[in-house]
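Take a look at this one chain, the form predicted on its own, written out in C-alpha cells.
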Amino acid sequence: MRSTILNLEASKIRDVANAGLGRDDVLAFWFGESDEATPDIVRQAAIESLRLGETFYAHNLGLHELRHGIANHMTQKHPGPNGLGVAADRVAVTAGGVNALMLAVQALVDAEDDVLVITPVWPNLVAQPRIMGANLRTLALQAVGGRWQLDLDELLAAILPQTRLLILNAPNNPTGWTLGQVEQEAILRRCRETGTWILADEVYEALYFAPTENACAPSFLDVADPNDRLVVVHSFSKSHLMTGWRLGWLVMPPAMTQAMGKLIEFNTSCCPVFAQRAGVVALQHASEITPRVVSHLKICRDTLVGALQEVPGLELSMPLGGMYAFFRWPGHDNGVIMAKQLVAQAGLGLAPGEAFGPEAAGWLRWCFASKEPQRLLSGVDRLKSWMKL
C-alpha cells in the first residue's frame, strides 16, 4: 500500500467516540449530524422508488430531474453577478458531500501541486489533497476572545502564482466562522490573478443565523462568473436531515462537467436512484423543511451557547453559522485527553479540537443539532460537574 495512505492520520473524533459507543449513559454530541430522522415525505419518495423497482444504474451525473431541481434551487439563492444563476450543465450529483470534495480534488490536483487549506477545518479537507500527493500548506484562522477570524491580507499573500488550489469551508466546521461577500470578492480577484482554483465547501450555507435576503450564508456563487475557476460543494445532509443518504452535489464551470462524469464513473458510477428520488422531493419541499431545521437549530444554538457562556472560565462566542459550539477551557491544552476524560468520567461525548488542526489544540466541538434542547442543558450540567463547579 502507498506510504501516503499508511501515514494518513486516523480520525481523532472516532478515537474519542470509540471509547463511548455502545454506552447508554453517554450523552453523545461528537458527530456532525442531527438526531432527528429524515422527514417522512422524503423517505416515502425513496420507498415508492424501490416499490417501482428503480434498482438500476443511473446517469453518471445524476437524474435529469434532480440536476435541474438543484440548478433551480441554487439559482433562486444565488443568481450571481450577471443574473445567470446556476445552469443544470454545471451540476453533478454525488454520493454525499465527502464524495463531492474528493472528486473535486481528484479532478484538480496532481502530485506535487501547491494546495492551500484554511484551518481549523473538518479533517477530510486536509487529508484529500494529501491522498493525491499534493504539497499541502495551511493557513490558520485566529481565535480572538473565542471568535475565530481570518486575516485576509495574510491569506491573499499566501495565494501564490504556483498555488493550484485553495480549499476553504465557510460556514466553517468546527468554528462557525463565515466569510463575508467583500472577503469572497477579494479572494476571487486574487485567485483570478494567480490562476488558482477555489474549492468552496459550502454545505452549511443554509445553517446561517444572521438575517439575509436569501436565508443563507454568502456564497462564492454570488460573486463569481460561471467560467471562473470555482467548484462549490453542497450536500443534502445537514439542511435536509439526510446524513445517511449520502447525497450531495457539485457546481462547477460547464466545461468541466462532462469530464467530471467520467471521474464519477471510476469512483461510484452513479448515485442510487431511490436516494436521488428522495433528493428531488427534498428540494421540492425545501421551503418547508430547511427553515424549520434552521429555526430549531437556532433555539439549540442559543440554548447551548448561552449556557456555556455562563460557565466560569470557558471561552467561546456565538457562531454565525453551522451546527457547532467551539470552546476551550484556558489552561487545559489537550482536547483529546479532555474529551476522553469527559466520556469516561462525565458521560459526555464531544469532539476534540485537535481533530481539526493543531491550532485548535485544547478546544472542544459540541454539535448542538438535538431534537431536545433540554438534552444540551443536561450535557452542560455534566460538564460543570466534571469541572467541579
Second form
Protein chains: 2
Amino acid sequence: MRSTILNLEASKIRDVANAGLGRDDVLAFWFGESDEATPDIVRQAAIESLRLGETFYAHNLGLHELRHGIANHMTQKHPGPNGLGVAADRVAVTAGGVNALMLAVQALVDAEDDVLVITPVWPNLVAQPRIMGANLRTLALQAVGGRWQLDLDELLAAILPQTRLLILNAPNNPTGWTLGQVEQEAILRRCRETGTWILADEVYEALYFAPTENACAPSFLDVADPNDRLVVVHSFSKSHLMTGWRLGWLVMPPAMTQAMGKLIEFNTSCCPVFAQRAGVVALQHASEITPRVVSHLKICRDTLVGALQEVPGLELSMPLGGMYAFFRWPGHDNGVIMAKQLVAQAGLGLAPGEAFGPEAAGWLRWCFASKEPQRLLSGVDRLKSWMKL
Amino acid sequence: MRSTILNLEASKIRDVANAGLGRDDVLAFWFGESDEATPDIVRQAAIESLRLGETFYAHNLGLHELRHGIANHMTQKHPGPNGLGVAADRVAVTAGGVNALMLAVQALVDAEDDVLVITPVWPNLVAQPRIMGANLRTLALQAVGGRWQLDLDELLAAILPQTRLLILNAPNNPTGWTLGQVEQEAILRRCRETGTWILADEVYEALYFAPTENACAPSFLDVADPNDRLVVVHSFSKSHLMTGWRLGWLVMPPAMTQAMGKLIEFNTSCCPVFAQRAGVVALQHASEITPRVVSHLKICRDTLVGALQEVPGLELSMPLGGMYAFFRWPGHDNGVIMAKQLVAQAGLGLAPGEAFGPEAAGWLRWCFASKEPQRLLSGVDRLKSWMKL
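Structure of the form predicted together with a further copy of the same chain, given the form predicted on its own:
First the chain shown before, then all remaining chains and molecules of the complex.
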C-alpha cells in the first residue's frame, strides 16, 4: 500500500470511542450526530420511492428535481452580490458532504500541489488532500480566553501564488469559529489575485445562533460571483437530521459541472433515487425541520455551555454556530489521555482536541446535539465529579 | 481545474444516449442495467429499517451482520486453495462496485506509478488510476473471429518490476471475455515475482453461463492466498438487480482493512444502514434471486446472440459471462457514428465500442438484460432494416 495512506492518521475520536465500546453506562457525546432520527415525512418519501421500484441508476449529477430544489434553497439564502443566486447547473448531488469535499479535492489537487488548510478542523479536510498527494500546510486559529480566532493578515500572507487550494470550515467543527463577511471578502480578494481555489465546507451554516436575515451563517456565496474559483459544500446530515443517508451537495462554477459529473461517475456513479426523493421532501419542509432543529440545538448549547462555564477552571466560549462545545482545563494538556480517563473513570464520552490539530492539544469537544438536554447536564455532573469538584 | 480531470474522456455511451434523450420510440440497450426492479423482499428490508428510524451513521467498513454475510457468501463460492475462504475482516462494504474500485486505487496508486489495464474495458477502470495521476499502460485483448482473447505471454511480459497495479475485469464488460484458472495462476505467479497488486473487478462472476460447481466464473480468490496482493471487487448491482442502491464490497488482504476503513471515512463515511439491511436480505435470498436472474439472462443471451449470429455480415461470439453482446459489422469501422445513426435512423440504442478502448473501434455493445426477450428481437429487426437486409 501507499505510505501516504498508511500514514493517514487514524481517528483519535474512534480511538477514544473504541475504549468505551460495549459499555452502555457511557454518556457518549463524541460523534457529530444528533440522537434524533430523520423526520417521518422524509423517511416516507424514500419508502414510497422504494415501493414504486425506483431502484435504477440515476443521473450522475442528481435528479433534476433535487438539483433545482437545492438551487432554489440556496438562492433564497444566498442571492449573492449580483442577485444571481445559485443556478441548478452549478449543483451536484453527492454521497454526503464528505464525498462532495473529496470530489472537489480530486478535481482540483494534483500531487505536490500546495494546499492550505485552516485548523483545528474536522480531520477529513486534512486527509483528503493528503490522499491526492498534496503538499499540505496548515494555518492555526488562535485560542484567546476560550475563543478561537483567525489572524486574517497571517492567512492572507500564507496564500501564495502557487497555492492551489485553500480549505476551510466555518462555522467550524470543532471550535465554533465563524467567518464574517468582511473576512470572506478579504480572503476572496486575495485568492483572486493568486488564482487560488477556495473549498468552503459550510455544512453547519444553518446551525447558526446569531439573529440574521437569512437564518444562516455568512457564506462565501454571499460575496463571490458564480465564476469565482469557489466550491461550497453542504449536507442534509445536520440541518435535516439525515446523517445516515449519505446525501449532500456542492455548488461550483458552471464551467466545472461537466467534469464533476465525470468524477461522480468514477467515484460512486450516482446517489440512490430513493434517497434523493427524501432530499426533495426534506428541502420542501426545510422551513419546518431546520428551525426546529436549530431552536432545540440552541437550548442544548445554552444548557451545556452555560453549565460548563460555571465549572471552576474550565475555559470555553459560547459558540455562534455548529453543534459543539470546545473547552479546556488549563494545566491538563493531553486531551487524548483526559478523554480516555473520562470514559474509563467517569463514563463520559468526549472527543480529544488532538483529533483536530496539534494546536488543540488538551482541548475536548462535546457534541451537544441531544434529544434530552438533561442528558447534557448529567454529563456535566460526571465531569465535575471526575474533576473532584 | 486539473488538466488530468479536464482530459478524462467523457462517456461515449452517454454521448450516444444523449442523442436519443426524450425519444420514447428508442429501444435502449446502451446501459449495463436490467430493466427489472429490485425484488420486493429486498426493498421491504430497507423499508422496515427506515420505519425503525435507522438513519444514523454506521461503521466505516459496514454492518457486522453484512460483512459476515458477505464473508460466508464468498467462502461458499471460493474456499480458496487452502480452504480458508474469505474472513469477514477482509471485507469492506462500499457505495457500489465502482466505489470499491476507486478506494482500492486510492489505497495503492501514487502519482507517476506504473499501472497496467487490460482493455477493452468499462471506462471507469481506466479513469480511476488517471485521477490518481498514474502512468497508465493498456494491454489490448485481440479479437479473433468475433471472440476476444488474451495473449497471456504478452501480458506476463508487460507486468514489470515497477508495475504497481494490474487492473482487469473478467467476465469482461464489454467483450464477455473470461479468465481461466490456469491463466489466473500464471498472472498471480508473475505478480508475486514483481510485487504487483492485482485489482480484479469480478462483479459479473455470478452472471456466468457455463456449467460449474460453484455457479460462478473463475475468480482470483480460487488461486490466491489471503495475504496475496489482491483486491477483488463485487457489487449487488447485477446479480441482485440493485444497480440504484449503490452497494458493493471488496475483499482485500487482512493487513489492508484498517487503512481501507480510513479511506472510506474520507470518501463517503459509510453506507446507509437501510441499504445495508437490504444487502443482508439480498444475500440471504441469493440462492433464489441470482439463479433466477442468471437463467433469465441466459435466455436473453441465447435469444439475442442467436439472432445476431444469423444476421449476414455480423461478427460476434457467444459470451460465456456478463450481460452484453459485443459485435461488429466488418467494413464499418466507426462505432460512434454507427451508434448515433442507429439511434437517429432506426430507434435502436447501443453503446459504441470506442467507449471501451481504441482497439474496439467499430464494435457495438448490446446489453441483453431485458425483462422481455421479445424486445431484443424487435431490436434485431430494427438493426436489420437499418442494414438494409
